[in-house]
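Here we start with a single chain on its own, the form predicted on its own, put down as structure tokens.
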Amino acid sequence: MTHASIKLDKDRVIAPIDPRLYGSFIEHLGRAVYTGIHEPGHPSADANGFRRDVISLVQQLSVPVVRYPGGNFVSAYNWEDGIGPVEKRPRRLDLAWHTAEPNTVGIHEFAQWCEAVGTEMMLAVNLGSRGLDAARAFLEYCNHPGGSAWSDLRRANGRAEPWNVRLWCLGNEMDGPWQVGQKSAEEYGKLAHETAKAMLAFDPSLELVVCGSSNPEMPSYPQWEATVLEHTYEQASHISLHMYFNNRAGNLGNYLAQNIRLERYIETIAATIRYVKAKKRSKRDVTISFDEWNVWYHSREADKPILRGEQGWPVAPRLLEDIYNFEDALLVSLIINSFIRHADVVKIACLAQLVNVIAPIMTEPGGAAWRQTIFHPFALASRLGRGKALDLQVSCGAYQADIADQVPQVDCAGVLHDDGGVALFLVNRGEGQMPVSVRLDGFAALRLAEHHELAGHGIKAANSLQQPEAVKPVAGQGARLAEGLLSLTLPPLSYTALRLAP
């Protein structure tokens, strides 16, 4: 087809979009923390040593929740190492990334940073090398007002009021052989069940996230999810999924079809959740926390000497510092569209990660912070994509890829705003222009309020410290809205975000 047609019906609502769909992740890995969010000697540092330039960029992303402290790091982490006087905190060896952790930043400092940014904490407990007792102590330390051993220790350490953290991850990627304390689904399910019981005995209103498969290529997938949920269905609020994407083969068409593989992953686990719910005769709904996702492959060769231990145990080395290009930004756009279309089951998603480590924001120690290419579609979707996900009717051409026989040339997601307006997010996977007509059914008169395009770049174009704005959105041109019909032409290989307002 030489054109695409889309129909938006105001009454065809998939589900409300949980704002936490636009969450992110900070792990004690590489320079995410040290010289990422925290650099006391930096010219922009605040009184707590946090970089104000980074805070400003994070605020532009409007992330409502940030997962911490890992990731693989959490599976051998003692949370108590990060409390008390900084000069008395122990230095530990991190087996996950073969680095040394000084524990200069712990729960108090991370909470201060979250307050400065305006985001909520999503905390993970260690169910690898530790277990139930450490988890319930961490919860008491964070959430109890006072009058108990752990809460009084928090108060003695300078925080009188509890943080009242609502969202807790029970371990991380416990199916992975790379994980400290890897477990079978049966072992993990039993441990997660008992840990959840203890945490909910403290506060039954907590949201607990149990570990799903680390990726859909794991040999235990999807039986892992079924087994874990059979143990934890009545305690868990969410089950976590993780997925990373790459274009090692250098095939653009296949690369831009990868979100279809993501959707199959989501739909398989959604079906598994429904199966366990039926088997349990439960009235509860468990949803998905897709709390690690991103492109990750550019830096893997450069990381190998550190991960093999050839550089000893460095503190905050440059690790996982992927420099993202234009095609990566297009794939990130597609992934977010997929999450929006699955808002009925995906309630939380965390871009992994936030600063320096496979991240939308990069920093130079002592120097500038800058936006990567993937920053821009995330920021647009986070700002414009709050509301209710719409079920769009789309007709367009398609192409064949390894992942699917029919990959739509135009990928789109729509969001109904509370004021009756709508946002549209359109990705043209094709290398030619694509005229698009959008019929709006059931809407009051709307006007074109915003039109943004990320387009016109070579697929390998990237931002850098020297050229931080080489790839960025520009104002779109030529869109027309009249009598309930929106007409526009999508540039080749492009991302377009529009807001139609009352």
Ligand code: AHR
Given for the second form:
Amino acid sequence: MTHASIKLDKDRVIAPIDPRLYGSFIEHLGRAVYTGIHEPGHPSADANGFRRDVISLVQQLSVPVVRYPGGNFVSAYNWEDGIGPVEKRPRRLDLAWHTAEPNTVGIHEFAQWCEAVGTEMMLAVNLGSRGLDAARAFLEYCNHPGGSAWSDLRRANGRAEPWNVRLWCLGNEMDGPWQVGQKSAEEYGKLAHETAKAMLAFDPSLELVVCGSSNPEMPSYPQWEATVLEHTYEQASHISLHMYFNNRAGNLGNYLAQNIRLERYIETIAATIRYVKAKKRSKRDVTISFDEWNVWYHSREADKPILRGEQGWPVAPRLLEDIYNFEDALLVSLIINSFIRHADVVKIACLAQLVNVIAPIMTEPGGAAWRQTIFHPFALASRLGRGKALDLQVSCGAYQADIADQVPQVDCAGVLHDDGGVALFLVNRGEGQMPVSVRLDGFAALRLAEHHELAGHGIKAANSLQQPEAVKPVAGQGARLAEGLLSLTLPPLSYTALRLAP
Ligand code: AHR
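Now show me the form predicted together with the named molecule, since the one above was the form predicted on its own.
What follows is the entire complex, opening with the chain shown before.
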């Protein structure tokens, strides 16, 4: 087929999109915190030592929530190390990434940064080396107004008002052999259940996230999710999934089909949630927090010496500094489309991570900050993709890939805006141009308000400190909208974002 046709019906709504679908993640890892978000002495630093140039780029991504402080890091982290006078804070060895943690940034500083950005904290508690007691103390420290030992300590440390953090992750990737304090599903399920009970006794309105599998290749997947949910179904609001992607094989068609893998993962866990719900005769719904996802492979080889300890215990070394290219930006676009199409069950998703570490934003210490290729589709979708996810009918050609026999040439997602307008996100996976016609049913008269294209780059093209704008969206051309029919031509290998307004 050399043409794609799409039908958009205003009444075919999948679900409201939770804005937290456009969340992100900052871990004490590499240069995410130190020289990433925090660099006192940088020309753009604010009074708290946070880089204003980075804050401004993060604001362009409109991330409503940021997960912190890990990741693998959290599984041997003492949150108390990051409070009180900075000069008295201990320097610790971080076992996850073989680095040293100075604890210059802790919960107070991270909360200040979130306030400066305008985002919410999503905090993880350590269920690896620690457990229920540390979790309940951290919660009381963060959320209790005062009149208890932990909350008064927070006040004494300079923060009178509680932060009132709503979202809490109960550990991280607890099925992984790489995790400090790895557990079986039974062990973790019981610990998460007891921890959740204690946290909900403090505040029953909290949203708690229990660990699912680290990825669908784990030997215990998907039994892990069933077991963990059997222990925690009545307490958990969300189950966490993670997935990272690579194009090591260098096959573009297979690479751009990888969001199908993601969708199978989501759909399997959605079915597992329904299974446990039925088994428990429960009235509650548990949803998915896809709180780590991204492309991650470019830096793996370079990171090995540090991870093997060959450089001792450095502070904030360059780790996981993937440089993203144009094909990675296309895959990120496809993944976001998949999340939009699964907005009924995926309520939170965190691009992992935000700055320097497998990140859309890169910085040089003392120097500039710039946008990687993947920044652009995320920023467009985060800005235009708020509203209700629409169930589109798409008819187009397909190709065969390792993951599926029929991979649609055109991938698309649609979002109904509160004002009656609509956003469309289209990825052309093919190497030829693709004429598209979109039939709009049930909408008032709309006009083409925005048309952005990320296209025309070599698949390995990337941005850098020297060329920060080599890959960026440009205004699309030639789209026509008349009498409920939108016509346009997608460039080869491209991402297109459109806003139609009343
Ligand atoms: O995001 C990098 C790491 O990937 C996280 O620390 C961990 O949770 C995952 O394995």
